[in-house]
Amino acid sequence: MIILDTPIDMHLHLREGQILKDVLPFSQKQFAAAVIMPNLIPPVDNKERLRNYKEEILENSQDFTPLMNLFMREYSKEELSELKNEIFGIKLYPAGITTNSQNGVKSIENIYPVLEIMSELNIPLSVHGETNGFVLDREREFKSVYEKIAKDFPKLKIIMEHIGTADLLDLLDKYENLYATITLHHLLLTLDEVAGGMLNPHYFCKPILKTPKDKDAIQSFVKKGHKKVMFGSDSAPHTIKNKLKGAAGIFSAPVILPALAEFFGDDIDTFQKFISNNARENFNINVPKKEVRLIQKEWQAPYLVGEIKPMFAGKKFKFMVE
């Protein structure tokens, strides 16, 4: 068996109305907690709209916490005062880069007024990192950008999202202000689960799958157990109809941490501190405590959920929670 204390997944998309229904049971199963992203529409980027959301998200779950964040627009310094204690941070995405993403920033300088309340008020920024370059460099090429907001923010704590490239790797070192999440596609995959047979649109997901070099840099960094190295899973649930239409994202909530367990293997004390301890002492996160008990028997992933095709549908484990 294994024990887990109140995990935590950095990164989730829930949706809203059905698919929300359809998909939180999976992420208060098995995290204590979970920040949620924005990127909905219209986006959550005021009061009504973030507490009308989380009241969903509360209303479908009980015994998991949302920890809320905010699409980035131009904030004023009444606003997020006003806020600071119900949200977990803000969340930046380069305009229309991925999924809902079109009324998102164009100018990283047009928001370093917002970055400087940000860094008094001591919100956390997350980040979606790519550029609108050639998809397999688009997160290598925004590397430069994380190292200009670092310097020029130095007391703002900035999250890396869904690291999916080695190249992004060594700034966790070279900045004190940089954090960085990592998926369970990221972690597991590469661009062969996508393209490399005939075409998988459900592992299709934005940043996009990479080589395997980058897996295996990805893999040896998390099993360190690099202190700013958090799990944020990115599941991004789309109908299979949407999924067709070319939608970006893994829906990875239902397989997590079957999946994980077997990955890290004997080795509980850097999975605990990857889906937990890493969050929590980075961030000053307080949620009420909640275990989570895997046990050794062989369960078999979901084929279909609502009308969601789940990452690694009909796949067998050796894990399942209790």
Second form
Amino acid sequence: MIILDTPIDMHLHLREGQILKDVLPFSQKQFAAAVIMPNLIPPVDNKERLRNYKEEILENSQDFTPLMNLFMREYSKEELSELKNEIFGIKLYPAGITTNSQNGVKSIENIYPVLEIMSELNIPLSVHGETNGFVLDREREFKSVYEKIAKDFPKLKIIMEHIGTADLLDLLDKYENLYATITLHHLLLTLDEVAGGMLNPHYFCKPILKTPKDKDAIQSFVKKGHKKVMFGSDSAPHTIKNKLKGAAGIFSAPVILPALAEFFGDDIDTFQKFISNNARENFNINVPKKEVRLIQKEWQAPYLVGEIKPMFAGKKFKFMVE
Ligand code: NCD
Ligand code: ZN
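Switch from the form predicted alone to the form predicted in complex with N-carbamoyl-L-aspartate (NCD) and print that structure.
Complete assembly follows, chain above in first position.
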């Protein structure tokens, strides 16, 4: 049996309404807390929307702490001072780069005043780091933007979200204020899963899955237990109908801990740090303690959750969440 102490998902999309009701139980079962992404329509970018959304999550869960993220816009110091204690951070989406990011940031310079305020108030910045260049190069091309913000705001804690490319890993040791989240899919899969055989839209996501070399580099980085690397699933549910229309996002929530347990094998210590301690220590996250147990018993991932097809649908795992 593996006992995990207070697992935290640092990047989670729960959506609203029926989808939220369908997907939230999986995160609640496996995690004590999660950082909740604000890319809804309309985005979570004001007090009322933030409070109502948090309320909806709390009404549909138990023993689960939603750590709310606001959607980046030109906030004033008054607004952020008021909301500071109700949020984890603010999420920056470059305009149009991923699902529901039409209202994102057109030019990073426009939000420099907000970054200044965040730095002063000690509010972390989460970033979807992609340019609009060639699809496989987008993360690497964003590297210079990460370096620029890291240098211009040395006190601002910046999370490079869902990194899938090996090129970004060296930034973690180069800049004290840069951190990273890694998803289950970028850890375990490559572009072959999407386009190597029959086209598989269910593994289409942003940033797109990359090469075996990238995956191997990310795997060995995670296995080394780097302190600034944290688990963030980016579990992003879309109905099958919308996936077939081209929506980006992988719904990984149901299979996270069983899949990670197989990945880490006997190294429970590194598993524990990746799934909880690193995040708690890097960001002083203080949520009620919750023990999650994985028992060694064959378990099969669901084929369908509501109208959503999960990652590894139907696959058999060696561990199940108790
Ligand atoms: C996410 C979504 O569907 O909200 N999609 C994705 O492919 N990762 C948005 C995001 O995190 O980029
Ligand atoms: Zn993203």
